[in-house]
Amino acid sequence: MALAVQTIGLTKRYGVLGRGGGRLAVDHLDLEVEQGVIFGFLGPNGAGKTTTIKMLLGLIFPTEGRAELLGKPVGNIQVRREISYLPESPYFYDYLSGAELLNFYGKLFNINAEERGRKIRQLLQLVGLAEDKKPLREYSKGMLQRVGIAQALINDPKLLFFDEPTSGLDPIAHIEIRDVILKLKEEGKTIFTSSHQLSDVELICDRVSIIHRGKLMKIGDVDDLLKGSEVQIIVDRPLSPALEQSLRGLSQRVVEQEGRILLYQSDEELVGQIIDAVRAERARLISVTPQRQSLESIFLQTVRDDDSGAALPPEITFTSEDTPLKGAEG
């Protein structure tokens, strides 16, 4: 399948450059995100994840290697009018309504005036606010970040970029924010969102990425990655002492329950021995479980396991051509 992003080696590193000083920001990244997915880019706060978007986006430089989007080196002026950017916390003229500020986006791509009407109607309905008259100045948070999806979506981008979409909203909000960003998907569109929110990633990503210290620690689609490798197996009471001893015997762990007992082992040959010894002595095998793992566990074993051998970071000298961007190090 074709690609909607991939980096080769990217890397930003701020301060003296040249002299190995400064700070890894972003360190030889290598990712490919295919198109018509949603790719959940994970990482805790300073991993790397903004610097990263501002380098695809190209508001930033690279200090060595490259990125390409939909197949088009960064840059490119076919690519930026095929991609869009929502940042956590968008900027609005508050004066104008959310219709006038689509009207204004469109006039910036040259959307021709019938063409911009049809859309603004149809980008508000999609994001709920087609009723809504009064000024962004009385939109409240979650208003904002629907009204600010609209805007990214006023060129019809193939690739979208989300920076915490559903940072900060209320429950009803952030389950609205989450089936926008489904739907988009539906439409064939490729959506790169950095989140804190693993319960959200997990439900709608079909893909993730976990950065820490500026390294890729971990990729792989979901479903994948959530597969745990031990099973869960139920089987109720009474029990021989014989068998229960044996049970015991074959399991990595037992959890006693009132009536029951509940075995787990990972070894797929034991799982195996297990059931045919429950079978043998006719005893009631309630259930046969693999174990899911969650997202949140995934991530902090891994950003865990990185911090446990990791070295403190070198001090950081600037000069004045090598500060970062305000708020780049993110």
The other form holds:
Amino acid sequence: MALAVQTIGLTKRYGVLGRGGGRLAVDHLDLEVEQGVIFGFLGPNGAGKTTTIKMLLGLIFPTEGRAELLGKPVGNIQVRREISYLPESPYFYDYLSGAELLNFYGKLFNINAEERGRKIRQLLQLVGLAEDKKPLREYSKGMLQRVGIAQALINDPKLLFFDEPTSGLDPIAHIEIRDVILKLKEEGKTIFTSSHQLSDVELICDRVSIIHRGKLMKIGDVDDLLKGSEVQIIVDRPLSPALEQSLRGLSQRVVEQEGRILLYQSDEELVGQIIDAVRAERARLISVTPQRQSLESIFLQTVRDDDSGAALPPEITFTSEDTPLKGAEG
Amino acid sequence: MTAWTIATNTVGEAMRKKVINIFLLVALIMIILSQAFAFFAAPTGISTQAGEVGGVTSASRVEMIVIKSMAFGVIVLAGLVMSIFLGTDLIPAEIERKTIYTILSKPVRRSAYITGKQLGLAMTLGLNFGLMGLAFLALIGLKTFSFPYEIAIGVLIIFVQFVMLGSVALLFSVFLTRNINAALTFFMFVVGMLSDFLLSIANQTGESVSRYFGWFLKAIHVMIPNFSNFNITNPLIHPQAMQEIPNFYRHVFLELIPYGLVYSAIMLLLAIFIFDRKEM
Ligand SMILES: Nc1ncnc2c1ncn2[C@@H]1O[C@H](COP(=O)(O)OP(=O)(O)OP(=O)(O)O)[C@@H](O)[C@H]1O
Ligand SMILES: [Mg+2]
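Would you generate the structure of this protein in the form predicted in complex with the partner chain, following the form predicted on its own above?
To see the whole picture, the full complex is given below, headed by that same chain.
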């Protein structure tokens, strides 16, 4: 099966002669996204996400490199039947109602009238706008975003590009849009989405990439990225001074808490030694938990590393999320 | 097919623009009011117009001339504003509001998009000219109890003229900002009216005008829409002047209108050529 998205050395330099000052917005980007994957395309403001998506849709042209969608070169008119796009903060003809707008877009795909009518009803239902007959100018931002998603589904695409689909939405609209995306995921669609909502990305995406200043910094499956190597071991006090000393010696980092001690170690063997030592002294082991990193911490680390050229000390880098390991209770 | 969808959508959008609505309304009112103007103008009109037909001009005839001149004038002005406004605005508005992103990422060729826009512009002008022309025809028809063919033809010719001008503005809108475009298109309109005059200067090249300047003028004459021939309201207003143009209908249908269509088509091709390379 062809890759859903493939970019090869994709590069965009804005305004070589004009106003952009020859600014590299996307810098030799190599990406591969398989079909059926929900792909999170992350990066700070100005990283080049929108620029990349626009190149993939043929709205702007690469300065260098090339890209393929579903195995065909970008810009191929046939490929456009199978993809769709929800732009960043979209705007639609505001004098039309949702149904009229979808009708217009449906006609652009030459979908026949009967089928169009059926699709439109079904899509408005899906995004929760079935009852609305008013023109779009009276819609709230959340409603517009839902029309945008409906618009992107009119051709039953295989591959969808969403540019910040949940930005500027209230928590309820936000969750609703997120649920629509999850529904699409169940249908097996490939979704390429940029987002600043890392908690959403963590929840929705199978795979993510982080770009910074147009360069690819990190790419991988969400589960792999989040699986930190560090293990947290919590031991109850009281402890003999000798044991405490040897535990401190075996740990990379120790945090004192009232009535207990938190030990951190990322070396598997040393983790084993810590546990053995605790058991040998019959001290009380409360839990052993692999520390799952949050996407946020990975994001910050990646971007800051690139900015400063050096890793930041762990204390200020991240707040960890705990996911207890089953059966680790001592 | 997609071009047609774009075109009809464009008409729907354009007919909601305030500028278009206001100018249509004002034009319709002015056309109807031209009757009143003629009433006041007629008595003095006799003396100013008398010379031309050897003193046989009757008051009602002068009234007719005043009504027709005024109505044609209003239609030309409205057409000028509408074609420049639509031509400069249609595409930039879609780029600014990003509606173009969702359209061009669908299976819509850029050429189909531009063709649809130009067709939509022409259809919008057609609708507005149709309404203004209808008011004009009704007014004259009610006064003369006959169908004034010459009025219908006059409106048709002005319509074609502004389809041409609109296509010029639409071409410019692909790479120029609105204001510069509007100024340049207006300039094209004025120079276009003087097109034949430029040619006559060019043909006098010799001692007074340098040869190269002559070529330059000829080049302009070819590139700029030649509106000199479209200025036929004069013969339409003064029927005796019509006799001066042999084969009037032949001139209109086999020369003027085809010229307008070919010119607009060339503007369209140029616009497609540039738009195909444009970054959104
Ligand atoms: N049309 C343009 N002309 C010149 N420079 C541009 C243009 N569009 C974007 N840029 C620049 O290219 C860089 C990447 O912009 P882009 O919009 O792709 O970022 P982004 O990752 O989408 O950011 P955000 O998260 O803020 O949406 C930015 O530095 C931006 O200033
Ligand atoms: Mg962006």
